[in-house]
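So this first bit is one chain, no partners, the form predicted on its own, shown in structure tokens.
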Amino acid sequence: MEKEIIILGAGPAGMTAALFAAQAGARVTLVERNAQVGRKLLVTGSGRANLSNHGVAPERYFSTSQAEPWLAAVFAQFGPTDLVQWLRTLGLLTYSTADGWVYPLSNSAQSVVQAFASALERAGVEVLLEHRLLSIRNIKDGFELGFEGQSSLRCRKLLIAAGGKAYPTLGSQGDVFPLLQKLGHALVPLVPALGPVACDMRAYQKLQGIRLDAQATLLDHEQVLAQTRGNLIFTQWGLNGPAVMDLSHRVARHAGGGLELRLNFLLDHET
């Protein structure tokens, strides 16, 4: 069966791409391995759906390449304000917290997924669920995709929005990376990012569940690697929250040890 455009992955990126392509007049097929669209979106923001932040900027992103120039061009065309306005066209009303986080007015990730699913149906996007990708093959004028227990599909254009390897239980298992390598793409080594930081918490058991704002400084033998400021959550196995999540990629890239994390809880009371 031949398609015009196939988009692999029905997460926020894949669904948004499908809607923009369909609204531009393309015939779009959205393929997802899970039994529903937006599966990982349901767990964002502790079920409230953290949609964006008005403080995002190119310089806040980390990349092994000089990504800032093209990121600046992307944000100039479609930034957080544009996103909020576009979500409104889908029937999603939002509100912003004092520190810039954008949530749906419903405080429900389920309502966000339902709004996207309805928008896909209205736009005429064909959605194929429970399709586990096994192969991608170059063919004349396009690609052929093989699936487990399903008929193969052919398309003229292919967009990959399958995510990374961050949440295997929700489908992000990294299966697509070896397939892309076979097509000739280079693969940057995968490391954990935007995640919690595991620590020895035996001395801090009584703080489990407490959250507060803090400044987190990551050092490698007294050399400052990075510093962030944000909400911090004490857990049984380590630290969570934006304050350390923004540092986690640095921790992952220095797995040899020697790292020290300093926390400052008196940000507004320093002399």
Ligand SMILES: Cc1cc2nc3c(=O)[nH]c(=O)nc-3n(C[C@H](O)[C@H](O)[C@H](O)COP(=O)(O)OP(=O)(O)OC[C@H]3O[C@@H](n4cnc5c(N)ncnc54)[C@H](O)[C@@H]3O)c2cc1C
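Note that the rigid core is defined as the largest set of C-alphas that superpose within 1.5 Å between two forms. Numbering follows the first chain given and starts at 1. Because the structure is a prediction, the values reported are computed rather than measured. What changes on going to the form predicted in complex with the named molecule:
With a cut-off of 2 Å and the rigid core superposed, residue 212 has a Cα displacement that reaches or exceeds the cut-off between these two forms. Residue 201 is among the residues whose C-alpha shifts by 2 Å or more between these two forms once the rigid core is aligned.
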Given for the second form:
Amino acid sequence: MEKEIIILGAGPAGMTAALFAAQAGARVTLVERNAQVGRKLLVTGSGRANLSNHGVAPERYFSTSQAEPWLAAVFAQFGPTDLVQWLRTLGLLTYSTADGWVYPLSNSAQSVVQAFASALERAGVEVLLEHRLLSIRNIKDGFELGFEGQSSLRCRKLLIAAGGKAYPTLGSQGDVFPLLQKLGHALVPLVPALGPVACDMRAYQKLQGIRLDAQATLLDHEQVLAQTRGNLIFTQWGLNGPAVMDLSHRVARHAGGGLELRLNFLLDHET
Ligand SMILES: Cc1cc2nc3c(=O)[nH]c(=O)nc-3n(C[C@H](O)[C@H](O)[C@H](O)COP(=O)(O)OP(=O)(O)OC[C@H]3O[C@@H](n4cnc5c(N)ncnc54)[C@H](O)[C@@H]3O)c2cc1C
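Return the form predicted in complex with the named molecule of this protein as a structure block, the form predicted on its own having already been given.
Okay, now the whole complex, with that chain kicking things off.
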């Protein structure tokens, strides 16, 4: 049977797109390889789901292209306040911390997933689970999708929301990128971001497990590449926490290492 719109991937992006399309009157089928929707969403914010931040601004995003004009247009159309109001229509109440972070009132990512799942049901979205996409073929007036161990599906419109490559055991493994390239889409190089940073920790083994607020400065031969401030966690293999996650994309772009990270734990005590 031919579907009107197929949305591939039941993460936050795919579920949101499905709800908006269904609310606008479209007949929507949401297709997901996992046995449940929102699998990655479940682990976000350490199970607490950090939903947004009121400090969101175009200049806070790092991009190789001129991101600011189009990001400003995107945020003007649907910013953090719009998101919070829309989540409320799904029955999801939120609160904000003093520094702008937005969390569900329940402090539970599980409740966020449940709110999305119920909203999809109420909106009449058809959800097909355990459907792993293997192929996309252009056909007259649409697409034909092939799945692992399932019948193929045809649709007139196709929206891909299959995520990136972070935490592949949760579903998004990057296997859809080559399928899109075959259709003629360009793929920008994938770079890890917002992750921990592996460092030579031999001298710091006794600090394992310690958390501290710090200023982190990333240098390449004395040239400052980035500077952040936030919580820092010492692990066996490197550093974790917002202070390094916020500059990890700069580390990733310098494949081969040779970078230096300077930590200042006394920033709040300097005169
Ligand atoms: C540990 C961790 C913590 C995080 N914490 C936060 C946080 O607190 N706040 C925040 O804003 N962000 C957080 N993030 C980032 C956030 O999870 C992602 O930005 C978000 O999930 C992206 O949504 P998405 O819908 O684009 O992709 P995904 O959530 O990855 O969803 C894509 C879906 O597509 C499906 N899919 C992929 N390929 C196929 C295929 N071939 N066939 C069928 N289905 C397929 C996948 O199974 C998946 O369900 C965190 C990420 C991680 C890994």
